[in-house]
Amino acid sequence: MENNVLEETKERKKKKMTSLHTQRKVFYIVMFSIPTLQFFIFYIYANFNSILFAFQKYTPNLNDLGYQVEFAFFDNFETAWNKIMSADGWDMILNSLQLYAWNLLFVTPTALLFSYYISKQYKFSGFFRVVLYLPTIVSSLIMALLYKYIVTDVYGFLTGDKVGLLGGTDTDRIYYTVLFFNIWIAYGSNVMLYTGAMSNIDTSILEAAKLDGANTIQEFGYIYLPLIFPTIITFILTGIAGIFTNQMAMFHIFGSNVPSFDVFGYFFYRQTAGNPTLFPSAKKMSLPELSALGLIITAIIAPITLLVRKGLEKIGPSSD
């Protein structure tokens, strides 16, 4: 009798382990599902939906009823390449590279700094923290809003200039005004991550340098640069990867109206936003040719990013 106990009760417990078990299987399937969906539908898809694009070339029919598809060849890649070497795509080239030199050569050396001075909590480091931390708590549309309004009406009101930072006809003071705005808004990022990186340094690391009677300076250069390399790295590598995409938030600031300068990121907004059309014009170029820009710039950036990568982990410190 106890005999038949035990076995039903061990029975049931097989039974409940095993339903257990097909719940989490199913539960692990439906999570995964979703995100493996996703990457097929957006990234796979739209990616090789592109590459298509790139070499077709759509014709409207004579009565503007629907149109014919051609093989373009490399139509569309030359059309693409002289933009990309025209006056405006050297000036947009220009523009973005000169963002990114401010970000690499000024942002990541000071935000490396604050961020080393907010782990170690010296005197106003939460005020730092704050200042810092701010763009990236904040909506980017408000902080672009809130900065236009204090480049022109709080400027306007104070120097009586009434056309502000952003108005008029100096390229170089619109540019500089909105480079501004992205230095700022950059630092919240680096800060966090750094800091957060910083704060995942083991302790008995630190001890042991003071220890050996390590000062403020060759503790930030021989222990807290090398463990975090890896992230400084990954900044440098999206900030390349980003050079032709970044916008400066210009349609925050300028939203339609196009100042007096450009770049890839906000040429490629407009071009397709509104009515995206599968035909060029004066104004605008077809689909089919900003996909051949997008695989042009993408064949000159990716062999770039991964050089430098390979560059950095190369030559970079070494955290042992």
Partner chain sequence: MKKDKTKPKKHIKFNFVIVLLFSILMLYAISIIVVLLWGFLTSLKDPIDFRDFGNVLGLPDMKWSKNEVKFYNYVDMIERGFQVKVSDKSYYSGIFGTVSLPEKTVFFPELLLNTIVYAVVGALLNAFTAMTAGYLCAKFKYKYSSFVYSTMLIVMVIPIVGSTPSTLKVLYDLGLFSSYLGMLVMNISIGGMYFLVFYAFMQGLSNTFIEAAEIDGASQFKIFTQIIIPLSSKIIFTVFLLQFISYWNDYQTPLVYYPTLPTLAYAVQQNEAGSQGGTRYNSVPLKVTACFIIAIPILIIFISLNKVILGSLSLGGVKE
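Next, report the structure of the form predicted together with its partner chain; the form predicted alone has already been given.
Chain only, nothing else included.
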């Protein structure tokens, strides 16, 4: 009798568990189905399609608006490779690398120092935190336009040079004016994430260091830097991954009126925004050719990103 009751309870419990299990599964499948579908279409399929695209050639029909598609072998890759290897292709690469170098060697160290200042809550740190983040909030387009008017109209008013710092034929002057803007507005997200990471540092470590008589530089170099190194790695890596998609805010500043220098991110965006074309022409790269160009760049930059990540994880300071 007692055994029967026990069996029954067990059975009921088992049933309840099974029904709970099914319920959980149904809920899981229902809730995940739409995001999964979206991911498969817009990430997996779009990227897979981008590979297919790179091997296709589209030719317009003569008598109607339709087109013919054929397998293009490596024609698109050849066009894209020639673009990279051309003189302006190299210029674009060098410009992008130069911007990254400034970010890595100038913005990152100064942003770290700023974040240290803010997270130690020295004078006005709350104010600095808000002001540093303003350019990110107000949108880089608006900051870029205000900057453009200042280096054109205000500069022209003050110096009498009506062309301004972004006009004229001096490529170097235009380039450094644009570069300066990029450095100027780069601090917001950097400082936000670094201060976030710094606020997670255990205060007992800082107190121990203080008792040992560590000065500001020692505290920054031996405690803060090693402890937030994973965040720094993330920034370095996203920077590398974005080298060739970074537009240097040039579309904000120049729109489609390309100045005498170019970068890949800006070039790429210009080609896809506005009036993209499926058909190859001498004036504009076609979408299949752009896909091939994107694939070549991804094939170069993805392994570099992964290698740098491995390297940094090996040589990085240990947080012990």
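The term rigid core refers to the most C-alpha atoms you can superpose between the two forms while keeping them within 1.5 Å. Positions refer to the first chain, counted from 1. Quick caveat, the model's predicted, so the values are computed rather than measured.
The rigid-core alignment places the CA of residue 26 2 Å or more apart between the two forms.
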